[in-house]
Structure formats: C-alpha cells, structure tokens
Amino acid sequence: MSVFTEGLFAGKTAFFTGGTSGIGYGIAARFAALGARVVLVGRNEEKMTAAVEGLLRRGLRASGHACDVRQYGAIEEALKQTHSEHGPLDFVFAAAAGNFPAPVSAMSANGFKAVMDIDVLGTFNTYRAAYSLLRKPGAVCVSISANHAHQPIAQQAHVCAAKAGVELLTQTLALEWGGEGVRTACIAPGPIDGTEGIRRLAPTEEARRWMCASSPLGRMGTMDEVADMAIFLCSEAASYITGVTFRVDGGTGLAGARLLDLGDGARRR
C-alpha cells in the first residue's frame, strides 16, 4: 500500500528517459499512478509501445517517443513536443543507462564509450534541452545513479566512472538552476530485483545470493522502494533538498570496494 495522497501528481508532467523498462519504467508508472502524465523515452520503438499500452490499459495517462539520449536533436524533439503538449514539464528523469560486466584489459574502447555516452552525454543532453521547458519555480530533476559512484566495483570500471560524471553533472545543475526554483537529485539505487542490471550482473543463483549477502539488510530492493525515494523527491516534502544523492541500497554501499562474483571465473571477496 502507497503511503502517498492519492492524486498527489495531478497536473503534473514527468518526462522519462529510460523510462520503458526497469527501474525508469517503475518510478514512471507509479507517478502516473498518483495522477501524473508520464512521458516515456526509449530506443527501441517497440518496446515504448508495449510500456506505454501497458500503463492506458491501467487507465493513467501516458504517451511516449522513440529516441536515443545520445543524439542530441532527437530528444530536444521529444521534449518539444512534450511541451507543446502539455505545457511546462514539472520533473523530468534521467534514467538511461548502459551496462556490461567486463574487465578493463578486456574491455574495448567503444565499449566503454557507449556506457560514458548513454549514461553522462545522455544525461546532459536530457536536461540542456530541457531546460528552457522547466516549470520554474517548481521543476524537479532527478537522476538515477548507482553505488558505482562511490566505490570501485570489478568488472564495472566503466559503469563507476559514468555514474560519478551524472553526480557531479547533476550537483553542478543544482548550483547553476537553484535560483530559479529548479530542484536537482540523484537516487542510487543497490541491487534491485527484477532489473536488467541484476539478470546481467547477477546471472546464477550463487550470483543472487552473494548480492543478498552484501546488504546489511539481507536482501534486494524492489522498484516501488526506489519509487518511494523518487516520489518523495519530487514532493513538497523535499523543498529544501537539492544537490544530494540518497542511495536506496539497504547499505550495501557500507561495504567499502568490492570484487564482484558472476560465476565465471572472477575472484571473490
């Protein structure tokens, strides 16, 4: 049961990049839930069909365009017509991401490429179009970064080196646009099932059970205690927040380095 006002979005726009799957796609479907109109974002046209449809079939209101983050013109275009539609966006999501478990003496150069452009250029070409499209005061920014930003984690050099530029990029916005009421956030989310990124880095059940065992708390999270954290962000609750990373991680990200097991060869800890 949602500890939040029902209706505590109504009016309200929230645009989405990686918003068809995953973690994007469960905070977009819990704000439609409390009355927003969500606007979804994906590469893969197919797959923002189904997500969108999916949240109609519920009865919210949601709509979507097909676009990458890493090409500039493509979701200027989407915001635009966002906008067009719906007037000034209130909170907009940058949630795209990219990730692959590979040591860095095998990991090729473009493979590192795609994660740093998915992650940091898609998050600054998010909200440098964005920008001019904010409801301000009001508006709301929040990225979805990782523990990765604050520890070293093997086979995840990319993803750490990415998720650090988004916090920093996303702290630097909130110098630069809290004079005109324009909040900024980042959540880190830990392990949380039912993710791409826990089918890919946690393969096997030895996998999974060693990623329980590396939270003080016993276990994964779940995409609705993700979308806690994001709603509250985004509510009048946090008004005085900006500038912050709250991680959702169940203090996995107490452990300090970690070398992480997927069962095929790496070392554990």
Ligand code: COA
The other form holds:
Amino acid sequence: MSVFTEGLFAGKTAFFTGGTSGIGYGIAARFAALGARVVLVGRNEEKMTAAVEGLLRRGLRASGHACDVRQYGAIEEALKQTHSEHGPLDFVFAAAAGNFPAPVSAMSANGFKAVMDIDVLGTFNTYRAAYSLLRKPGAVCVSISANHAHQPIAQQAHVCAAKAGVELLTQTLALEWGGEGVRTACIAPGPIDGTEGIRRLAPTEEARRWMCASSPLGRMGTMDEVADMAIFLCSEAASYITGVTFRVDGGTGLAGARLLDLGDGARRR
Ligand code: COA
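For comparison with the form predicted on its own, please write out the form predicted together with the named molecule.
Zooming out: every chain and molecule, the one shown earlier first.
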C-alpha cells in the first residue's frame, strides 16, 4: 500500500524520457496513479504505444512520443507539444540511459560515445529544451543516475563516466535555476529487479546472486522503491531539497567497487 495520498499529483504534468520501460516507466505509472498526466518518451514507437495504452486501460492520463533524446530537435518538439496541450511542465524526468557490459580494451569509441550521448547529451537536451516550458516556480527536474557515478565498476567505464556527468550537470542546474523556483535532483538506484540494466548486467542466476550479495540488505530493489523516492522528491515534503543525489540502493554503494565487480575473475586480478 502506498504511503502517499491519493490524488497527490492531480493537475500536474510529468514528462519522462526513457519512460516507456524500466525505471522510467515504473515511476511514470506511479505518478499517473497519483493523478498526474504523464508523457512517455522512448525510441521505439511500438513500445511507446504499448506503454501508453497500458496506462490508458487503467483509466490513467497518458500520452507519448517516439523520439531519441540524442536528437535535440525531436525532444524539443515532444516537449513543445506537451506544453501546448497541457501547459507548463511540473516534473521532468531524464531517465533514458544506455548500457552494455564491456571492458575498455574491447569497447569502440562509438560504443563509449553511444552511452555518453544517450545519458549526458540526452539529459542536457531534455532539460535545455524544457527550460522555457517549466512551471516557475515549482518545477522539479529529476535525473536517474546510478552508483556508477560514485565508484569505478569494471566493464562499466562508459556508464561510470556518463552517470558522473549526469550528476554534475543536474547539480549545476540546481544552481542556475534555483532562483526561479526550479529544483533538481538525482536518484541513484542500485540493482533494481526487472530492469533492462539487470537483464544486461546479471544475465545468469550466478550473476543475480552476486548482485544480491553486493547489497547489505541482501536483495535487489523494486521499481516501486525507486518510484517512492521520485514521488517524495516531487512532493512538497522535498520543497527545500535541491541539487542532491539520493541513493536507492539497499546500501550497495557502501559495499564498494570490489563487490560491484561484475564477477569475471580476470578483472579482479
Ligand atoms: N559490447 C561492446 N560494444 C557494444 C556492445 C557490447 N555489448 N553493444 C553495443 N556496442 C557498440 C556497438 O558495437 C557500436 O559500436 P561500433 O559502431 O564501433 O561497432 C556502438 O556500441 C553503438 O551501438 P548501436 O547498437 O549502433 O547503438 P544504439 O544507439 O542503437 O544503441 C546502446 C545504444 C549500445 C547503448 C544499446 O545498448 C541501447 O540501445 N541501450 C538502451 C537500453 C539500455 O541499455 N538500457 C539499460 C539502461 S541501464
């Protein structure tokens, strides 16, 4: 049962990149259930349509756009259309992300760039294009980061670099936009079950056990546990909070890089 009041976000508009699956979708669905109109952005038109229809079938308010956050013009168009249909944006989530496990020695420059572009440039594009369309004062911009921003993880150099960039970008916006009443924050989830990231990083039972063991709580988190933090950050209860990162990781970050190693002995020598 949710601890948040029914109708908490009634009348609010929330825009989600990476909103058609995984953590982005998990948060969007909870916002919609709390009364928000949610706008889901993802690259794949079919996936986007299915995600929106799933929410509409539940009687929730949802629409979507198929576009790539790496294309400034496309994300700008999606934001402008949202604004013209629903007015100023209350919440903007930068949740689109890329990931694949690979050591630097086997990663092409283009592979590194793909993740930097989706995560860092995509987050910049989203917030840059949203700026003039945000509710001021009152808007909240939330980026989905990861423990990768705070510690090196073998086979994840591209993601570590990208998430560190996302966090500093988001903190900088807290400085630049705070005067207009816009708050920003990052959520750094640990291993969250049922996500594309876990499917990629822990494809076997052994890897899943390793992931669980890396958390002092001994398990993966749920999308609802990440969504709870997002709801808190966008609520009045967080009105004096900006420019911070909250870890929702079961303490995984405390365990250190050794435990987060993806489990290939060759990388622990
Ligand atoms: N190991 C090494 N390199 C890889 C790789 C892997 N497992 N997967 C992709 N790459 C490389 C490709 O070889 C390519 O480089 P190249 O042109 O030098 O060969 C580069 O990454 C871009 O791949 P491409 O598939 O063309 O990019 P894309 O823009 O379609 O996809 C990715 C971006 C690679 C990040 C893809 O994994 C993706 O779409 N991810 C989104 C979903 C996701 O990762 N979710 C989890 C978030 S935690």
